[in-house]
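Next up is one chain by itself, shown in structure tokens, the form predicted on its own.
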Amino acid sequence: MGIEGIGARVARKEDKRFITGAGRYVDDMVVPGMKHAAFVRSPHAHAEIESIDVAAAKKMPGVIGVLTGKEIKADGIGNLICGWMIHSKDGTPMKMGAWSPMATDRVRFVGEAVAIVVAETKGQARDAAEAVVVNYKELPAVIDAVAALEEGAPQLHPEAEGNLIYDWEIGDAAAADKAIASAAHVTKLKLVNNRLVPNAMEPRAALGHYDKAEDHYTCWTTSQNPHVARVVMSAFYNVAPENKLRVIAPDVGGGFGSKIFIYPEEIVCLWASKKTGVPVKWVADRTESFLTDAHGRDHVTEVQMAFDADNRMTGLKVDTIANLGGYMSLFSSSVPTYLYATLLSGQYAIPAIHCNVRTAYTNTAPVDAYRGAGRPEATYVMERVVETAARELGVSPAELRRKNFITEFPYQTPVIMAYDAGDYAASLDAAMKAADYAGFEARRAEAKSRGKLRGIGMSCYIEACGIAPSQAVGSLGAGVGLWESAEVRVNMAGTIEVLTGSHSHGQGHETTFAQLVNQRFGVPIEQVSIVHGDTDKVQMGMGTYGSRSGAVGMSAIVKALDKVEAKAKKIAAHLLEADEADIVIENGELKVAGTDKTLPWFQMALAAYAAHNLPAGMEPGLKEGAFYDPSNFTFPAGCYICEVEVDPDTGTTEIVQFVAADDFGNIINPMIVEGQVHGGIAQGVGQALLEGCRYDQSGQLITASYMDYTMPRAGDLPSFTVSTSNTPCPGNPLGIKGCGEAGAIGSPPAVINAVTDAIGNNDLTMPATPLTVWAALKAATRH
């Protein structure tokens, strides 16, 4: 390992521009003649649009154009789609309601766009938007997924009778029922996974520019996968031909899943640019983000876990109702199905599993992937029920888990997944040691002497990352392949450009991808450039989500590096008059093994392009491309232990210790991995204790600002203790598993298990706010 190669704690290259305010975000982009947009949004959760009067708005100062949904429809712009087909258990396809980029006849959630105003300034556009008069006929609304499926609930889409999108199942129902019927003990729980708003640092933004002279469109957007945005907007939404559309995602300030999708605003800004003849930029304010960004989670689940007389798990039965909001977002259908139910074996050997999932339309913002996407929901179900079972059985939560761990690999679960490698006991042992698990009761007693209630909770999570292979996900309904592309260009002077289809929006790719090149060729990372996020520079890619950048994106780079290395060695062997098999590359030089004959990297590169003396038949130049399609998912896993103190007078919870022991396979940069874990835990703690998206019964979002929606702050978080015990992944050339989502997956159940242990009441929902905890305490004392 070199000082900058794999495993080195290299400081992030990209941070210089970020911390000095020199990042380039969509809101920083300026195009000659650019104007500003504001959207007219529905104040109602459910209503018919009777008329839209734009006459007064068009006369306002600075206004260039006011456009409505009927106009975008008349121009042939298509409806937004869900790109993952799910079939109900009776074989019928999911019921996808029509979603126009701007509503034409009905609105289905507060904030849905009905018109766009383009004006000289942002202020003028907003003023004119308020002058647009929309007459609505308000309709009854339903915000709760369970209520939406009940007879007589308000109907959202004619395509979905009873608001049911699909009724899907996985596993063996008869076997699970038999296991429960014959069990020595059955633990039953009803769990709610609370709705969250992603709240990335940078709100969504779009700048659409139609160049009439070239008949060409450019869209700058806050996207995690610009190539998919281009494909969808051209092939499905009819915005522009693919060869006439460039999508650029520059610096993006956080995504967390919410920027995977193609939203109405990107489509409308491009279309509006052509209609008005000017570049059109829209930047969301924070309340728009609360109202219109895809929300996350929102499951209601009933679970039963069966045990035999020896406390071994024999069966699991899960019934989930998931809220998908007013429309189906791009990947929404996959989250409560193949990204959720397939992980319900957890780290445990469970012979029989069955899960039934029903999804419903409601008059709320669409719900889609949010950091972890289905895996946090599955882990919450599993780890809450296992902890509860340990309490009911009167055994150690740690030892109940250990007894039921999968210990032999590969392991085929009853719900599709084939785990390839792992050592769950190693993570459990590491976490227990770091947390001084054995000494907890003494700490509980000490806290009691101070009038505080102390609790400890555990969570052993597993997730599936690097979603793959393409043929497999295609058979499950995915509309795209999930490979990744890379191109490695060695320039004439020996510097290197890596073009990747992955996208970085905070993960540190410009550093870690350069470390991979340094490890291979010894070229300093300052001489390695990472190019991404521009469909005119990188031909095709699948973007970044699902912790796929390392396992899939870097594996594609490895394949391209293999090809570059092979050609470089041929050139060096020719120039050094040596056998190609004897050429090695070390510290920026190509050497003949066992001799002092060397060729600097830059001289080899120069020879490749000068082409004065190349092997016979070799083409000049040195650049190679590759696609990588994984053979399997990767399976990061770990154990988290949370220790809390609760003030019984106020219900205030303080996390006094949080330990994370993860298995991410091989690690490129430990410092960046630790940062990813810290960030994920912060989001998980936020879900467990603070964050909760709430609508009133009329469908008004009552948590539409930071005054009402509580984000975790530094004072809410302890100093995390993190470690890794790594089992290399056998399914990719680097042995990487992925680390980006783990913290958000494993932490919520650990926190809630700790709080319920402290207060002696297992009936506690997220977020466990002081009021919620205080009420649960009072309920516990009454019983």
Given for the second form:
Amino acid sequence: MGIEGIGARVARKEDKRFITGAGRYVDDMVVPGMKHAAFVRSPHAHAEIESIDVAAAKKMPGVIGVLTGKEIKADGIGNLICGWMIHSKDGTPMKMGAWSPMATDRVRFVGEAVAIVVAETKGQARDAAEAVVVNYKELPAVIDAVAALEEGAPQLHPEAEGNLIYDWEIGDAAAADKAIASAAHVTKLKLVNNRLVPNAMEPRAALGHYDKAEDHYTCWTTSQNPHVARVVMSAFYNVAPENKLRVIAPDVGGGFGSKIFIYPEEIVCLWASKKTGVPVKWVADRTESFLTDAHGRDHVTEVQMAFDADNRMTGLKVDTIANLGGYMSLFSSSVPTYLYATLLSGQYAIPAIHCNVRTAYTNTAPVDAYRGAGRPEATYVMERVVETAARELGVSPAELRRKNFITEFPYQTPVIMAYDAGDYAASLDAAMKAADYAGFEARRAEAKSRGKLRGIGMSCYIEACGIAPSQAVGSLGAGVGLWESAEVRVNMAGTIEVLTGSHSHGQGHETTFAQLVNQRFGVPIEQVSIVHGDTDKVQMGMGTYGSRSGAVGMSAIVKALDKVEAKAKKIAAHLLEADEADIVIENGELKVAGTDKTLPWFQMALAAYAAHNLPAGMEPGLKEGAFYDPSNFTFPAGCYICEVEVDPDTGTTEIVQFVAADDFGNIINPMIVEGQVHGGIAQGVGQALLEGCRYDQSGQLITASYMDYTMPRAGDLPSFTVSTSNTPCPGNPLGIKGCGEAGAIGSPPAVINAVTDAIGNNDLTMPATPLTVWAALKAATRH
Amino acid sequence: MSEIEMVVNGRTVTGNVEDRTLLVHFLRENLGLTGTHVGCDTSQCGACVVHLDGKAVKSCSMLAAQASGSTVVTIEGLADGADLHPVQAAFREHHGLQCGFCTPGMIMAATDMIARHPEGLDEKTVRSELEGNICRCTGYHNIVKAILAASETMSKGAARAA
Ligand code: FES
Ligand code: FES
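Beyond the form predicted on its own, can we have the form predicted together with its partner chain?
Let us now look at the entire complex, which starts with that chain.
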């Protein structure tokens, strides 16, 4: 490894602008003539719109235009869609209700947009939005997915009878039933995976600019996925033709999945710019973000795990109801199905698995992918039930896991996935050692002497990253392929630009991708620039989510680098009068192996463009592109151990130790990878102990600000002990698996297993707030 | 409307603002100093922290008019020319940022915290002093590390200077 190449802990190139206040986020963009928008939003969870009166608002100071859903519809702008077609087990397609970018006749969640006001200033836009008079006829609302599927529940969409979107299954029901019927022991649990709000610190924002002279649209948006935004807005929503629409996602202040989706606001701002003749900027305030960002999780699950007399897992049966909110967001249907149920083998060899999933419409914000998307829900089910089983069987949770680990690869699970490589015992051992698992009982006794209840819990997660291959996801219902694109441009003076379809919103691509180039060609990372997030610069891309930037995005770069290298070697061989096969690239030079003949990189680059002396027939220039379509998912896995102390008087939980041992395959920049794990753990611990999105029965979001939704703060978290083992992924050229979601996947069950161990009551829901823990503790001591 | 005047990052600036204009909006919109961010509307997140007369304040929770006559330092004014402030340098060295959105507020809060604790800081103090700042990306682990390291450097520097 070089000092800047693969494996080096290089400080990030992009940090310079962020630490000096020179980052450029959408809200920082100013376009000449730009005006400001505010949305009129429904205060009701479920209501018919009887009338919208915009007359008074139009007369307010500074107002340029007030536009409603009827007008957007009249202009032929399409409804929002869900891009993953799921079929129910009876073969019928999922039931998608219409979602207009602004509601026309009915609203289905608090915060749904019904009109937009464009005015000179943001303050004026907001004032005028308050002057829009909407008459609503309130309808009964339903918040909870289980209740939404019950008879007599309020109906949300005429297309989805009984609010059921689909009733889907995977695996072999008969085999799983048989395993359970003949088991020596069956562990049963009912689990709720609490609803979360992603809460990227940068609120969503959009700036739409229609240029009349050019008949061209530009949209700056807080997107993880600008190319997909462009294709969806053009091909499906009819906002603009694809070749006349440029989508730019500049610096984006965190995404965690919530910025993959296309939301009504960017569509409406683009359209409103054309309608009003001015560039239109909208920036969400935090309460708008709470109300309208896609939420995450919200599953209710019943699980049964069967064991034989030797404590081997023989079968698993899972029944899940998932809440998809008032409308189906872009990826929503894939989350509780292909991203969830396909991981229900966990790290274990289980011969029979069956999972049934029903999804429901409710009068809540749409629910879609959030950090991990389906994988955290699956891991929570698996790791809570295994730990519970160990307690019931009276065996060590670590040993019960170890006994059932998959040890031979490749391994075909009964639920589609074929795990390519892994060493689960290695992560378990590493975590147990780092956590001094063996010394726990002594620590528990010591804590008891101080009046504290100490508990330990573990979780051995697996996830499927780098979502792929295109053909497979296509057959599963995805609307687009899931490859990635890259272009490598070697400039005349030898500096290099890498254009990638991945998008960085905190993951440090400008550094890691440059490290990859440095490793190949020896060009210093300062001379390598990474271009992303602009559909006018990068032709095509699939964005960043599901930890795909390394495994898929960098693999595309590798393919382009291969082509650049081949041509560079040809040029060097010609100039050095050597055989192409003898050229090696080392320390920024092209050399003839075994001789002292060398050609500096920049001279080769100059020669490519000067084109005075190139091999016969060679095209001048040095620029290559590639698309990479992976052959399989990648399977990061690891073991997390959490140790807590609970104060029995108050129910307060303190995390006294948190250990993560992950296997991410090969790693480009360990510093950045560790940072990803830290951030993921914070979100996972947040889910376990603090965060919960709550609606009241009428559908009002009662956690709609940071005063009510408990975001983890520095004082809520410990420092983390992280380590990695690196079983290379055989499926991609770099052996990378992906690291972005692990923390959020592995930590919730580890934390809850620890708290339940401490309090001696397994019946505990997330978030395990002091009140919840205290109540569970009282219930336990009563028994 | 109010006429206001203040010294921002060493430069005297004036403006005519609506009475309801918050300091953060004056900095961002009138002065184009977009390093100061808005992350919430309830004064909870700390993305907007600047120094007002040498003290860290949430610039979203005071009116621009209230700040008239004061000296303001924003993230753009923290470095000494091309030389990063030690807290900025420590955030980079210890990977105390990911998306960078909370970072200006974190750095401004950290600088103030270190100044108030010339005797040095420990992890517990740093964590409790960060009460007013939210980061969704880093899990705080590396932010805490960066602040401790910067405090160390700066108190050594102070000791040398003394
Ligand atoms: S924007 Fe000032 S505290 Fe959040
Ligand atoms: S670095 Fe993204 S919020 Fe802190």
